[in-house]
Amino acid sequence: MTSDLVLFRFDLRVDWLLASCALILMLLGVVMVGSASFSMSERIFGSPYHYLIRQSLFAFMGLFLILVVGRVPLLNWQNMRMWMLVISLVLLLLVFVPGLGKTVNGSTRWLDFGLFRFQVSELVKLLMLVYLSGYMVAHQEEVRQNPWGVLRPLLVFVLVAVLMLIEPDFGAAVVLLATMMGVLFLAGARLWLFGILSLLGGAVVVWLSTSAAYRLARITSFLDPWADPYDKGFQLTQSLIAIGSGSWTGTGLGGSVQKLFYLPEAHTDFLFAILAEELGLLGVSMVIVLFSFMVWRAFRLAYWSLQAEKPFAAYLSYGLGIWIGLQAFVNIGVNMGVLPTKGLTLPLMSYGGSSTLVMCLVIGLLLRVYHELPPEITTPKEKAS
């Protein structure tokens, strides 16, 4: 594995439908963040626009992120696979020394950098996806033969879960448990195997889930929130009324009524919440569009890079799909009550710095795949003609 790293380029191609889709699920967090925490932000910092502010700053922040990681190259991150699994657990490290770490509500995943909070979890998923695509390049063969290439990178993974299970945060290590398996089985791992580890990580989640009191409340909750509707079903039946609420187009922007001082987490876990109140169904099966979008486009992606014999911008592309639709998928899911509550976050619209500024980095990566891509491949057309 070399160590050269190839200096930036500006010559940038970029995907302007995949582009589009990004900054109009960002552009669109920006507005339901603001509508929804309007309330909220007056009441603890006597202006309406507080959080609106912060999470406009951080789309700003969030397009020069897309900017510079799309100009740089793929064989830079393909290489510094290794260092990407040591900052990973150097940074899951960090939260647990006093004065660097924060903790909120019982769990310390942040890392306090003063007016700014950053969850490392964010960012660990990225960095061990682009750790085990880097791997799948490197052993390949040993993945699609021999049941210790595929076991190799799910015990790194088992180290880095156990970390995230202390902070706790067992929602980021479902989620990299689940987009890792389904990168070992999109790159060839035996099926048997694939099907044993499945049922055994199965497993270990349902033990996980019920292990815990607080875990086994949020399932207990989740099956029937109507039987405990002031309390522990409390979040869910808010969310529940307010989907209920919006009918087809909505109360209309700012016309939500559970966002004042009903529905917790208004503003970051429960936003699809609102969003659904005020646009309605037709809001709803938008955002659900540029969302399935998203990931198809990662997968065709995905696809034109195995064409082009590029493996580890394939891999990559197709964790960053999974990533992206199964944190929209669960977090909707969540909000619809037909999944227990997880705290994620919706990729691109909820409040909250880390989560935008990580997806922004993986929109870069996503925009920098199609720009390395030959143009024959992308544009069938020209190849034709």
The other form holds:
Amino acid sequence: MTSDLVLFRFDLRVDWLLASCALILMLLGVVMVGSASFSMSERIFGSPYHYLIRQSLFAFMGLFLILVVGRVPLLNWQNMRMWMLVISLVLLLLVFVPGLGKTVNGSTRWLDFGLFRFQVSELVKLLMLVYLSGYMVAHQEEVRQNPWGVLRPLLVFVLVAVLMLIEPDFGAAVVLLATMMGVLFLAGARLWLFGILSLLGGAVVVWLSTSAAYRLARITSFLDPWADPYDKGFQLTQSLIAIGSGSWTGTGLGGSVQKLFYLPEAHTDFLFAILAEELGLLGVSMVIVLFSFMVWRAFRLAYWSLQAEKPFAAYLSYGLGIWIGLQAFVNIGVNMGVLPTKGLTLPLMSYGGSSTLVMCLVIGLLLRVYHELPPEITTPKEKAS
Amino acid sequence: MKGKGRDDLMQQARHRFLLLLFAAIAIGLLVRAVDLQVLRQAFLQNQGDVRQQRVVTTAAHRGMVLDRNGEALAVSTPVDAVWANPKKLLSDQDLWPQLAALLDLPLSAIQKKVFKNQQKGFIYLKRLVTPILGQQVMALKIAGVGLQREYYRYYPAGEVTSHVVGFTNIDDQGQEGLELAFDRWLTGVPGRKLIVQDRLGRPVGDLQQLTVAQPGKNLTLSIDKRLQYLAYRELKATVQKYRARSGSVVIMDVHTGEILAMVNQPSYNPNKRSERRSAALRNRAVTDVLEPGSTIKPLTVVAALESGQYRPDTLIQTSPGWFMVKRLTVQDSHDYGLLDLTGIIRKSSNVGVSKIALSLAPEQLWDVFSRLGLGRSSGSGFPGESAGLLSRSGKKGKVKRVTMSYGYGLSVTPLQLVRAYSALAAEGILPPVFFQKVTDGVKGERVLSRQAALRVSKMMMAVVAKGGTGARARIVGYQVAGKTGTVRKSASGTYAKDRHVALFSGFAPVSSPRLAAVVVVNEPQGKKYYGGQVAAPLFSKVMSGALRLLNVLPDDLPEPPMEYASIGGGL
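Condition change, the form predicted on its own to the form predicted together with its partner chain:
Okay, now the whole complex, with that chain kicking things off.
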């Protein structure tokens, strides 16, 4: 134990930039969850701190998880890629086992563990990206040269996406497929193949969006929320009102009116709107910049990994970076009314145990990527040469 | 190796492309944020305000109604109304039993109310609850339930002052009596404030006080609560004793025209809403008219004196106790023979006043009555005041003039009668009528010659003197002038034999008049129904008590008989 500690102290290669960025977002998230849920929590549970306490607990567990994951060599993940796929499929199927699966608002996305519920698709997204990165390393040339090399993982992903759609968890499926496409694109898939797949994927997304009545309703209400602001456009108009009311510097922490039962899901999917209302354009810019920075940092880690001939770390970093950025920007876009409602959380910030813990896993993995990079690559001197 | 280098270049290009894509998205989101938070900020803020802000009125305290000595007759105390938004209350059904228990309502009543009004945004669950109970209700934290400040109107004197003061409805608006007449004076201006409410309709905070609530002004009445109680008690006793249908007593300050007491039977307790039945609500002294009967005779005599054709000692032949005017038979109860004017009043001779009426110029009688305020509203402003009826045909036809001379064929309110007697008492100056206390000098209007008024006053003392019809109206220590009246009630065109109104009207002390009073007892049952038997004793009790309560100097202290003197000495 002591040697470990000593080792840890001397071998302390941590990407402080990424770590502090993630920490800031998490802390801000906890504060905003507390603020946004204050009245609702008091009403439902009799204590205004119910969600705040739980989210703080999740954050602590997440930090612990980061420490654990940070100590697991990436090679273990790489070797276990097939297990990742199997676990993903099993988890997605378990949701449909009566007694285990938990249905909320018509969606069966959760496994019920009594004390807490686990949202399967959150973890599946991570596991599938690990699987994909491993596959890339094993079949790099095929991906670049042979359409089959791209189509094989694609079929697996489509299978997973279909399972997600059955739940249904449309947002998770879209994010997963888009992230996979991004990774394939970066891994050097042929452009023409990529173009076809993108068109196909886009077509499927459009078809899916318009096939289910509730999704279509979301789309139409998204296009003109003010047409029916008290019913179909309610959530979106309230979100826009919240953001607009924030102005430059916001109404101040705790000053949101929209969180007083006006804006549904204020502490989860629409946390960003409350943040915008209370912290204004200042807070909004900060959050967007921080997420942008995380994407850039993940890409930088991927670039260094490629240089260090660590393709698994590189593809994993790409995937995780795209995922965080995509999910964050889609969530923010939904809040701002530029995208239809998806049911996606704001990474690291929204209330929710599964989301928080999985995102901490992501941060842990990225920190591990940095940790395994040779020091000469990450120092500016080396980079300059 | 060359291929690998090309792959690296391609990879770097794609790397940059995706980063640029993310950067573009980030910038796009920032632009959108500026659009929402800066450019469209006003619109969105306004949309939010429309949803979140509400102007609420804050109830203004209604002014108190006080008697002339500052005693409270109507007081408002702050209470709460528990209201609900049924749409929102529906979501909290599990808390309904607790709510019902607190409000002391059956659960089914709440269910019925809420389900019936599902489409509405506002219903009262219970009004006029104590602020403590209101706080307990709010502590339940039920969605869509709120409190509204309102005021409960309490009438400390209850049924004693109910006719004069009236009452307010549950919305604090005057409905009857002076509460209605002076509603604008008593009602304050409700304040308005802008508040922020949460989606459940509960106020979260005050934004702006738009206007401050201005409390209503207090109203000080001319009523003296002590006299009011006295009059009420005595009237009630008399009405019960004679099983009368109704009754009224009015006491007026003869110089200022202030109503010092005004009571009626039957009455009601304004604090009990269930007792607010229409029959008992009427302030009969103001709203109901009656034929004044013999109580009008002093006014006929005044007309005689004013005409110059008569002096107090002018003699009139009333034998044989009856005479005919056209087809009308005018009759006295006895043959009184030759009577002077005092005798006519004292004996209440119909024949006498009829002969006077016929001897005067046709419009003379009507003119005097009219000048004394009969047949027109007193201008008191009391809601529902009746003007009575003084027909213009009384200027011409002989029969009409004759019947009018002894008080039939015209109708007056008790208030008009007491005011006319006040004019007689105040040496011919007719006072205005006030229900509110008069602080500055009152200018009455001279309607009679001083001499005529003084002479009639003196004559009316004979009524109360021993052997007069109103002897029972006597008051020890004070000289009283007055006139009895026993009116046969008209029913379906003719006069009923067994239904009477017993009247007494008078004032005291005669040497320096202060108070005038009218007593009306409607339909006393049994053998005693004459004004002198039923109304005069009541007048005596009320007037003597009032004079003493007001510390009016006695003007008729008799030589005390021995036994009284010895008791006085013992004290």
